[in-house]
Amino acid sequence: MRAIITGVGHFVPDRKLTNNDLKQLVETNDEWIISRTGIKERRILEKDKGVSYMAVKAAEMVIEQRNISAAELDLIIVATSTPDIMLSATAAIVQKELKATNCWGFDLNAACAGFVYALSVASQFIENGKHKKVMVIGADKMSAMIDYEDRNTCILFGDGAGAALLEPSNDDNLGIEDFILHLDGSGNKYLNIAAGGSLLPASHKTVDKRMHYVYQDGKTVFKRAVIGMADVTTKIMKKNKLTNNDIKLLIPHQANLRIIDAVAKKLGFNQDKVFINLDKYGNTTAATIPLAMSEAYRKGMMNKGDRIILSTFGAGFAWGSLLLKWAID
């Protein structure tokens, strides 16, 4: 038995963060950004709304592609380093929005790698025959927990959601073919959030010393980050005796424009090879890699029996690859 993508969809907010609305922040201006990051704006979510209400959207956006009822899911994961709440799970949550009333589910926490991550989980509920249809999505509410006061990582990020249905099929010549996943716990002190878990739990100090925001040590992130996509990415082709002349489209993590461009030189890949769209939403986290497919599906970029290649890197650090052969029509 194969898993297969048979729907994709997406969710952004209409509120842009432009880099001019930035400059109103910190110091910065839109040539400085777009010359180091490759972003123009970002989505920002309503404040009174939580992830959940993102991820919500993007799946049904998946239920009316794929014309069936959330009553026919098995199994929901949610990717998200943003809960709505830190109990109960955001997937409890979506569960209820959407009336998926047969379903479980959970919440996979990897940061910007958990929608490989738990794609990669879910396949295997499929393949082993356990499940009919999971929904897995990847939603991230960043604006939530960025510092906007400090300039090396309020330009990076923005809110969105994609998610991604998988169903069996007993075509070999379809849907995911392998996956490799790392996780190097080292890198943990380069890219976090401090305090709010049971370690530092919130109280005045933690947020006098802001410790509820992203912290990042972008120049390690950056080499860390291009080494690992390349490496993983070329060691999924070789392990299936691919080369780039069968890969129809790589969809990369949508951190940083110098990240993928490094990645992609380093791969042999032209620039029609890669999808880009971090310059209209900029780092969605978990969400990067589902809501780039579902454009690129949308786009006409993909078609039935295109091979994919997902490659992503995030905080803990954690990063990996998964192939698959685009099964909708």
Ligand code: COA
The other form holds:
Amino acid sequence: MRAIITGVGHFVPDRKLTNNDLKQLVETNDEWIISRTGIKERRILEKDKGVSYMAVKAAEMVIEQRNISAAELDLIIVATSTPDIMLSATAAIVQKELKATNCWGFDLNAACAGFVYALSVASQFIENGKHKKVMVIGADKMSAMIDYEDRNTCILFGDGAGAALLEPSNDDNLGIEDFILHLDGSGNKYLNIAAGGSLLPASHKTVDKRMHYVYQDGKTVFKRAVIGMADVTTKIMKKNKLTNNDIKLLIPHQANLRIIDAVAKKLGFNQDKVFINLDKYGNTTAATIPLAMSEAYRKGMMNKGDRIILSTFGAGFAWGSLLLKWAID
Ligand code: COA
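Mind giving me the form predicted together with the named molecule, seeing as the form predicted on its own was just shown?
All chains and molecules follow, beginning with the one already shown.
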């Protein structure tokens, strides 16, 4: 039994935060941001809404496209690092809003690698015959965790969500073919939100020290992301005896255009084989890959039978690549 993607959807808030808007907040400028990151604008969710709002909208788009009822879902996995609340799971809030009355679910936190991790997990429940419909969502409201006084991070991130439905197929020429995932906790110190968890619960001190915001050593993350995504993509292609000609589209994590260009160069992929939308959204963490996948599909860039590679890198460090054959007409 193969797990195939039968529907994809996405949601981004209407409000745009442009490079010129950021110029009002920190010492930066449009030219620097575009030349160093490729990002022109990001989307920002209203303050009074949580990440579940976007996750539900993305899932609803999938449900509508696939023309099913939410009650048919067996499992909902929400990949996020920015849950609505610390307890309970965002998956529970999404389940309630969707009225998915016959499922279970959980959150998965692997930062930017969350969606690829979640897709890999979900495929196991399909392949072993346990479930027939699994909704996999990647969603993050990064604007809630970003210090808009820190120019090293505030230029990079935005809010968004994407979702995909996994179902079984007897056609073993379609669907998820393979994945290779990695985790290296020694990377934690280079990219994290230090406070707000059980180690350092919120206190006056953690707030005063701005420890509830994303911290990043950009240069180290940059280097590790390039090496990580290029190496794991090479590995999965070699393992499956594939050359560049066999791949229709590489959908990389959207963090920085220079990271994507360096990965593509190492792999020898032409630009037309690499999907990019970070100019419009910035880094939406767990949402980047499903948001990109949904847009690429709607732009007609993936047809049934095309081989696609999803490749990701994020906090942890957590990274990996997933190989699939597109199954939607
Ligand atoms: N606007 C203007 N100048 C800025 C700036 C900004 N927003 N941010 C930094 N600068 C300045 C620096 O202070 C530095 O000035 P100096 O030379 O006088 O010290 C100069 O620009 C170069 O900074 P540097 O940090 O070397 O830039 P960079 O080319 O490494 O780019 C990042 C910084 C953050 C864009 C880059 O490191 C990056 O994208 N890292 C990985 C991010 C990522 O992928 N994160 C998520 C992974 S999931």
